[in-house]
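In structure tokens, one chain follows: the form predicted alone.
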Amino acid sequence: MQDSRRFTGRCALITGGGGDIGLATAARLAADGADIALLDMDSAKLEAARDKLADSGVRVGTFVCDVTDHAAVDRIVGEIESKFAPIDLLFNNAGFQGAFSPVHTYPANDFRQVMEVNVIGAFHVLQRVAAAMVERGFGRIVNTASMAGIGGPPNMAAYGASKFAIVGLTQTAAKDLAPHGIRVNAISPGFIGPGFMWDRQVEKQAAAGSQYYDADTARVAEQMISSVPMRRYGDLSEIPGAVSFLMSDDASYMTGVNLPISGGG
């Protein structure tokens, strides 16, 4: 019987593959039939992710790489393409949230690190994978931006700036790569919870000391939720379907799109 899953015979590379969003999306793309190449700088997280995908029925490969290292990205992507499978789908997702501080006291070294991971690292991966896609005349790329890149959040100068940059990179790459049969889009998750990242953001905003959030974490959580039209944070399970859609033929006319996953607004 022919396998009718939408990505059968395709290979998906997921950066930040050991993290929550990366792993959840990998599981969805595997369920859609794609072979999965997980890339992360944390080998322990990669092994745990591989174990969780063990029963997915597709091939799963893990690759340790720091996306800020251009030479390492070039080498690892070449290894994936030659020894695992040509990359048809890229979820360019590795990221770093950084510090929480008003812009006039924001630590410069942290700003640099966030930009290195979230922008320069994302560019390294996109450029190297896109070059291989151009040779084959096919590719689907989804970058992880953020609602922080749509409306600049207080106390998050580096993260907000980095995600604005990802939206711009997506739009330019979409134009440059469209003649080669490659679509490039982005997703912009809003508040996602529960879990470590939600708890960290609540705690850090409470500690930052600003007019926008209370000093009490319980109150900060309420303030953040009240800013969302649906009056709830997003669930991790609500992200992978959007990525799968943007990579699929159902979105065949969409490129340069930034898809909010925000609970409205």
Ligand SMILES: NC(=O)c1ccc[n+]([C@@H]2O[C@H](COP(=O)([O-])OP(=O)(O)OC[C@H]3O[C@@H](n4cnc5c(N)ncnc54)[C@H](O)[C@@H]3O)[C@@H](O)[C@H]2O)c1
Contents of the next structure:
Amino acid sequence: MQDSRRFTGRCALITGGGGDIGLATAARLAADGADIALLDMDSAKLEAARDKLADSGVRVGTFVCDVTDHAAVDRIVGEIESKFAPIDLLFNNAGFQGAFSPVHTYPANDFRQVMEVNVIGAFHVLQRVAAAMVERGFGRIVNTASMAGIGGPPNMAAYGASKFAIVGLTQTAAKDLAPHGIRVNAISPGFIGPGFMWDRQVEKQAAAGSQYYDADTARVAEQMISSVPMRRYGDLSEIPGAVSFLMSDDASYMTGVNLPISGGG
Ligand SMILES: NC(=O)c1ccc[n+]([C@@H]2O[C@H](COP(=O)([O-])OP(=O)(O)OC[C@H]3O[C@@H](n4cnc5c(N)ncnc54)[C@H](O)[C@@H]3O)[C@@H](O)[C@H]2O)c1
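Mind giving me the form predicted in complex with this ligand, seeing as the form predicted alone was just shown?
Following is the full complex, with the preceding chain placed first.
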């Protein structure tokens, strides 16, 4: 019987593929029939992710790479394209939160590092993969922005600025790549858990000390959730369907869109 899943015969590259959202999305795209190339700088997380996808029935490749090392990105993307499969779908998702501190004391080195990963790294991956997609006249790209890139959260100057930049990058890339059959969209998750980023954010906001959050972590969690109209954080399982949709033909007239996944927050 013919395999009619939406991404059969396609290859998806997922950066931050060893992390919570990257792995959850990899599992969904694999279930949709795509072969999966996972890229992450953390080799142990990549190995664990590969084990979790072992029974997915698609090819899974893991590639250790720091997206701030541009020569390594060029080499690994070239390797994936030549030895694994041409990349049709890119989930440009690697990122981190950086420090938590009011802007007037925010560590400048950390600000630079967040930009290196979340903005310049994401740009470099997008540019390198898009160049190959342009040659084939087909591509679907989803960048991971954040609700922090829609309304700047307190104590997160670098992270908020980096995610605003991702929204801008998405909009310009969508225009530049539309003539080449490539659609570029973004997702903006709000508070998502359980997982590393939720736990870290609660702890760091409590420790940062501000008028916005309590010093007690349980209370911070309540305060965050009380700002969400749906009064809960989003589950990791609520992200991948949106990525799959934006990459699919169901979104064939959508590019430059930034889709909030935020419980209305
Ligand atoms: N979890 C949330 O609440 C939330 C909300 C909004 C946006 N996001 C965004 O979603 C994306 C994924 O976050 P997550 O929740 O899965 O976090 P995570 O920490 O579980 O995963 C992030 C992954 O990116 C990898 N990574 C970090 N820096 C890298 C680099 N320089 N090169 C290669 N890999 C690198 C990490 O090793 C990790 O595996 C990030 O861009 C994050 O900003 C997360």
